[in-house]
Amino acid sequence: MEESSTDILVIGSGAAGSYAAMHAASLGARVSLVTKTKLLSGSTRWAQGGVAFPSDPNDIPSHLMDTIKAGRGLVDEHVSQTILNDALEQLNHLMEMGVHFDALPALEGGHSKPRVLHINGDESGLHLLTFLHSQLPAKVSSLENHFASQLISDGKAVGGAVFWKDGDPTRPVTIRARATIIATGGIGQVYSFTTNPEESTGDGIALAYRSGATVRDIELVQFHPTVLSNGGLISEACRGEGAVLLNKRGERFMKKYDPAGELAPRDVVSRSIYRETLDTGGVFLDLRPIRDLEHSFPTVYSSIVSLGLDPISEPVPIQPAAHFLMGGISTDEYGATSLANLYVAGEAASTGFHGANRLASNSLLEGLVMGSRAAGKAASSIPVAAGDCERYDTPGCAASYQTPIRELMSRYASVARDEDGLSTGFSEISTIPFAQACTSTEAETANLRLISLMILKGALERRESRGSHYRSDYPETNREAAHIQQQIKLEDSVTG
């Protein structure tokens, strides 16, 4: 087995991971930045909406209240306050480094004022990530095409991870580290219809859970309301610029569900579209009110045209799709987990910033701030001996089982849920057999199976409707907001 050591191991090369690697290196640490595909991968490069920075210090209380309102009772006010307090420092840092944000901030759903900063319109994520990669210092060693198969852990501390070079388990690579930062992104690929890239299979969350870390609120999956049939996302900023939702009868309907209309929080818009689709047979987004759509939103425009549709002359059909995970590996305000020397940043983490429903464009903000914080704590961490990871092959399923898992999750754990469906989904996915993993695809399938079961279990336990989680059999929100935590007993099977 090939072995190496580093100070800080960062798993995942999106905005959170890349910014963490950059910050850790600036503090003098040797950093290994490892990704299972290419460096330029993950959801960041697809982000259209930009970064929701407070417009100035006086805007922080308003931004905080918008975040709390969208989060439906589960936002950690203290953590959110500290993230927003740090936001302008990170904005200034990025601008000093050379990031050029568009001149005018955009208004997006749930925000009380325009404050979302874009980089070259709806290509914000791609430009941000490309810039961060261009700024990685020499102290950062980047490894592409390395699949993370397991953490080096004794259930109390983490001392690095084992990877499969080019996804081949016969070519294992061990990287021992003083501290490890997971920044592997979300879980969208557990659903048939998602805005997430193919690599979003929940690997980091599965790794941490199998090692004994606490996972929180993983049932809280946000569904983006306006997605094309090819999975192309139509940015919330389009509705901020005047685009309107119409049902199959050509009627605007959002005002009957929320006074904010098209700019209501995403959970409200997604459920409204779901209901109108059931009632009228479909929902469309009319982009004709936007002036110069082709140049204002080039990514959106080209995605629509690629389907043979003309947004300039007629409304385009849309539907909700799995988009963002509010839950994840439970962390404190510095990204620390329940395992010593394991930190998490970005979508894989549950910091309490997003609550039960993420406010638009708060995700890149959290990734940057928490990536910086996790790096700072990791760089100053005291090494704790972690036992060798168990020498088992990561359990996996045949690749052919990915499709049934996604179909079951889309049927039973999507925008609307109920106990019968969730129980059926849990039972059917539980019966999917395991085989010893011999490819990274099969290991990904094992991760999808585990994440799906955790989502279903959490959704069954959350007997209420809150934010992105809607139970048709429990349509009311409980008076007391509560987190749903899941943690494996290490003596149990590592498959969960």
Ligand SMILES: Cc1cc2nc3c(=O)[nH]c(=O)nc-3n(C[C@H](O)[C@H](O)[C@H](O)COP(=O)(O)OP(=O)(O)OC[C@H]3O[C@@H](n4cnc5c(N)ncnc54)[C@H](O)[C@@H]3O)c2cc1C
The other form holds:
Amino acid sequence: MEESSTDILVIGSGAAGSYAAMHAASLGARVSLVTKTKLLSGSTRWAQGGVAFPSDPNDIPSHLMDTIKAGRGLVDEHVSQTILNDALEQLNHLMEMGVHFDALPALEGGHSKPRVLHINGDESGLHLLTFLHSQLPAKVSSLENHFASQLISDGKAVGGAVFWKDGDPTRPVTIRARATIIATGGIGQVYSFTTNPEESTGDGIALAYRSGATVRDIELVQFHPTVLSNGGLISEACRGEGAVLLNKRGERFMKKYDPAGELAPRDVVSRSIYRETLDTGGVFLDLRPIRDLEHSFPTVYSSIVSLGLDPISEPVPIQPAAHFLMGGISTDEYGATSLANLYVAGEAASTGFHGANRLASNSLLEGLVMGSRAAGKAASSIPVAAGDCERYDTPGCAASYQTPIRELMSRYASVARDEDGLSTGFSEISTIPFAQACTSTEAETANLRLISLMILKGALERRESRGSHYRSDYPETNREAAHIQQQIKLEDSVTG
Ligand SMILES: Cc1cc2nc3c(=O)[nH]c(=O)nc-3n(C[C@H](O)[C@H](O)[C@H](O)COP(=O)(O)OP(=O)(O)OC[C@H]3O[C@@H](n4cnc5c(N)ncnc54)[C@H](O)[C@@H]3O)c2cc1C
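Okay, that was the form predicted on its own. Show me the form predicted together with the ligand next.
Let's see the whole complex now, leading with the same chain.
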């Protein structure tokens, strides 16, 4: 086995991981930044809208109120206040480094004023990430095509991770580290329809869970309402500019569900589209009210045209798709987990900032702030003797199970859920066999299986409707807002 050591190991090179790596290096640490594909990977690369920054210090209370309102009782007010307090410092830092944000902030769903900063129109994520990678200092050594298969952990502390070069378990690489930061992004690939890229298989969450870390509120998955059949997202900003939703009969319907119409919160719009699709056979977005669509929303326009559709002359078919995970590995306000020297930043974390429903463009903000904080804590962490894992076993399932997992999750655990469906999904996915993984695709499939079981279990336990989680058999919101935590029981045979 190839072995190396570093001060700080960062797994994942999206916004959270890259920013964390940069900060840790600026504090004098040697950093390894490792990704299973290319450096330019993950959801960050696809983010269109931008980053939500308070417009000035006086705007922090209002940004906080919007965040709390969207999160439906589950936002941690203290953590959110501290994230927003740090936001402007990070904005200044990015601008000093040379990031050029577009001049005018945009208004997005749920925000009471324009505060979303774009970088080069609707290609914000791509430009942000390319810029961060161009600034990585020499103290950061980056490794591409290294798949994290297991954390080095005795169940109490973490001392690095094992990777498979080119996804091949016969070429293992051990990287020992004083502190490890997981920044592996979300879980969208557990669903048939998702805006997330193929890397979003929940690997970091699965690895941390198997090592004993606490996972929280993983049943809280946000579905983006307006997604094309190729996974291309039609940004909320299009509805902000006048695009309207029509059912199969050509009727506008949103006002029937919410007085805000097309600009209602994401969960309301997704459920309304789901309902109208069942009732009338389909839903379409009419973008013709937007002037000069081709130039104002170039990514949206080209995504539609690539499907052979013409948004200038006809409404385009859309559906809700899995978009963002509010839950994840439970952390404190510095990204620390229940395991010593394991930190998490970005979408893989549950910090309490997003509650039960993320406010638009708050995720990149969280990734940047928490990336820098986790780096600060990791750089000053005291080395502990993390015992080795007892065995280097990585579970794997045959890749052919990916489609059935996605279909079951889309049928039973998407926009509308109920006890019968969730129980059926859980028992069917539990029966999928797993053994020692022979490829990284098999390991990813086992991760999809594990994440699906955790989502189903959490959704069964959450007997209420709250934010993005809608139970048709429990349509009311409980008076008490509660978190749902999950931690491995080592004897549990269905975890994989
Ligand atoms: C289409 C789209 C549009 C969006 N628009 C916005 C927006 O406008 N504003 C906003 O705030 N948010 C937006 N979001 C959400 C936001 O982009 C993500 O929440 C955020 O980018 C997540 O960043 P991250 O660094 O946590 O993870 P990611 O950017 O997803 O990066 C994850 C990294 O981990 C690596 N990785 C994963 N598993 C492994 C493994 N086993 N071993 C090694 N490496 C691994 C991946 O290769 C990748 O490098 C959007 C998301 C999508 C999909």
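Positions refer to the first chain, counted from 1. Just so you know, these numbers come straight off a predicted model, no measurement behind them. Rigid core: the largest C-alpha set superposing within 1.5 Å between the two forms.
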Rigid core fit then residue 241 CA moved by 2 Å or more between these two forms: yes
